[in-house]
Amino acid sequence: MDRVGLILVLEAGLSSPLRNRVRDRLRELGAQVRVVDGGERTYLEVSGQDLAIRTLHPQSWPGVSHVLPLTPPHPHASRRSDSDSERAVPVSVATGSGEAVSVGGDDLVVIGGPCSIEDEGRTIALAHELRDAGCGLFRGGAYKPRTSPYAFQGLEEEGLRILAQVREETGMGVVTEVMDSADLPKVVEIADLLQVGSRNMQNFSLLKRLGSVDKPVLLKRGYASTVEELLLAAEYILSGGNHRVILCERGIRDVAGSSQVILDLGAVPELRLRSHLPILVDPSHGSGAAHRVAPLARAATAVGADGLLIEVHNDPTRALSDGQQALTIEQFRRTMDEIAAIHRALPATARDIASREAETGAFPGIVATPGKD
């Protein structure tokens, strides 16, 4: 019998015919079942297809008192027993220079760029400045999901062409969003890291397609989604065979349902405890205003994020989308210096501290140690 993944606790004093009916139903669904006589109560140990059975809510079946799951609902996204419990499993992202960027390793990875690709000259000039400021990956939307149908929707294929030019001229890796399965082949040809935006986190047909793609995926949390739902969305991609998934916290709607978002930095240690996947934070979408971006970037670094996704524009006042939250290149350089200093000062790394605190309940003092220059 396979490892037990689910235990059904039957009602006290349940008759044999009703007990057998529950057992036979489980077997019809492809599970292996072992009956354990506990005296007054009987327990059914379930293995095999327990994850699929769990979605049928067996706790509502006649004769079942409650269900004890022994395996997570997202086994591929959950922390692996054979991995270092205090670290992410790094995801490698290709670049135009041939030297891959490792997300989830020792280095803090910063992905910078405009919300949308607007024109070739401005985009390439910005990319050169971002590379010189320390970015290994450049972000920019070619296809843009917008709330209003009248807002700028992106340059689409022309935007992809410009991203390819950025990659060739700067040696950076490029990150862009894929919105529709129909566009996936075109985006895969250009992008080194495929972004799934907040609105598409539960676009399950797209997630299934990404499971068969040989490119890493940056999966953003939906702005009305729980951490559990984010991990289940990642499970769609991972269970399809694509194991290079990076999670991103980008802010959630507040309870009043206003247009403001709240950056949920508590999601970082929570995800660290539950998953081996690298975690990025987007302080730009997580704040909605440029003056909040640098402080939240510093906080995200301190809480142990593996990297940041920051919007930068040559002239934010002229940006065609999200200019109010974009940094100038000068502001970005200052922010890079600040987060680098915080990252160097962290003991061992904040990722280790957050994981140990969550697992042991201990809260060790923070002692700054010299980092690498």
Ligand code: PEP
Second form
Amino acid sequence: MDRVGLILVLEAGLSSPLRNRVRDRLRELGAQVRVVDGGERTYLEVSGQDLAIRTLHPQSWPGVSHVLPLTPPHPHASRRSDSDSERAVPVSVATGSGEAVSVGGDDLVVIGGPCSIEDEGRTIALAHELRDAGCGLFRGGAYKPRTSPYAFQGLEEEGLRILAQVREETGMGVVTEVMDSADLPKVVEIADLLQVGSRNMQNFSLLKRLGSVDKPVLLKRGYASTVEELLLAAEYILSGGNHRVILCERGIRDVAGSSQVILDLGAVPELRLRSHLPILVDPSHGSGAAHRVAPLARAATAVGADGLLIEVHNDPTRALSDGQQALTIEQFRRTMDEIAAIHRALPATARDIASREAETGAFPGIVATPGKD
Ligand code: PEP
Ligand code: MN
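Can I get the form predicted together with phosphoenolpyruvate (PEP) as well, since the one above is the form predicted on its own?
Every component of the complex follows; first up is the chain already shown.
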């Protein structure tokens, strides 16, 4: 098991008996401790076995002012500080044509399709249109997480069968959501990329099971989750042995708790700085309204996303879910042209880590927990 470390800054003027109590408690818990006199403050250098150290919670101990972990809480999801690459490490997604799509490489990857798979004929016709417009991957929900139990819940196994048909007939790769661990074997059999939806980002038992699956996972940010929580969710999958995780920013609820969604485009450079995982943006769920999708898709491209997830429908007015945010195929083609032009115009460094922040911000891998003073 790996060794990890942290630094404990003690409260100013702490008496020696109290300081020794903190030190002795750490030693009893199996940690190695070195006491350093830092002038005004004393601090303790603590190291030990990964699990023992990570389960300590010294920030709540009397006499402890700050805790500085020296190892990130999500080592697998974090960008290695010794990595010479400034980009994402690409994740490969298989397709029906035999030619894999690389997410996180030089090309902007656009995943298009309806919110829900509704009917075979229209789904296949749409998939052909999307492929011809430049999509290598087709998305569509078979198991739908709906706010109301009375809303359309998806075609389930029939939806998966239609997706398999899309793959076969168009050569595209197919992306669909797995909502429940119980459905995982069926979804794994069909999907080239397994989507974990916003509501399930913290379904830890599902995430653990995805850790041992041999298919890439598209992990959407919970709509009330921080980027740190997204990285910890990714860590569940990565630490289980599945290294193919793609992150997706899909909008968060605003502070007033209205139904308005705010697409957090600042999450893209933030995640780029902290992690090597590819980052997609979903301007459809991130806006909730068709007229906002193209502008936000353009912005997401400019901000350096590795790709986009866009909902498209043959006839949005008849969609059984999320019709209000679906683009028509004509709107989608126009959006593709616009984002392709933006992507071409971006300087080669635009998807690198913002290196100035890396130099002037916190040291990579060190996350300071808020102090008590
Ligand atoms: C979807 O992609 O159709 C979906 C339900 O997305 P989210 O989980 O982001 O709400
Ligand atoms: Mn949807």
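Numbering follows the first chain given and starts at 1. Take the two forms, find the largest set of C-alpha atoms that superpose within 1.5 Å, and that set is the rigid core. Quantities reported herein were computed from a predicted structural model and do not represent experimental measurements.
Novice: Do you see a C-alpha shift of 2 Å or more at residue 340 between these two forms, with the core held fixed?
Specialist: Superposed on the core, residue 340 moves its C-alpha less than 2 Å between these two forms.
Novice: If we fit on the core, is the Cα of residue 70 displaced 2 Å or more between these two forms?
Specialist: No; that C-alpha moves by less than 2 Å between these two forms.
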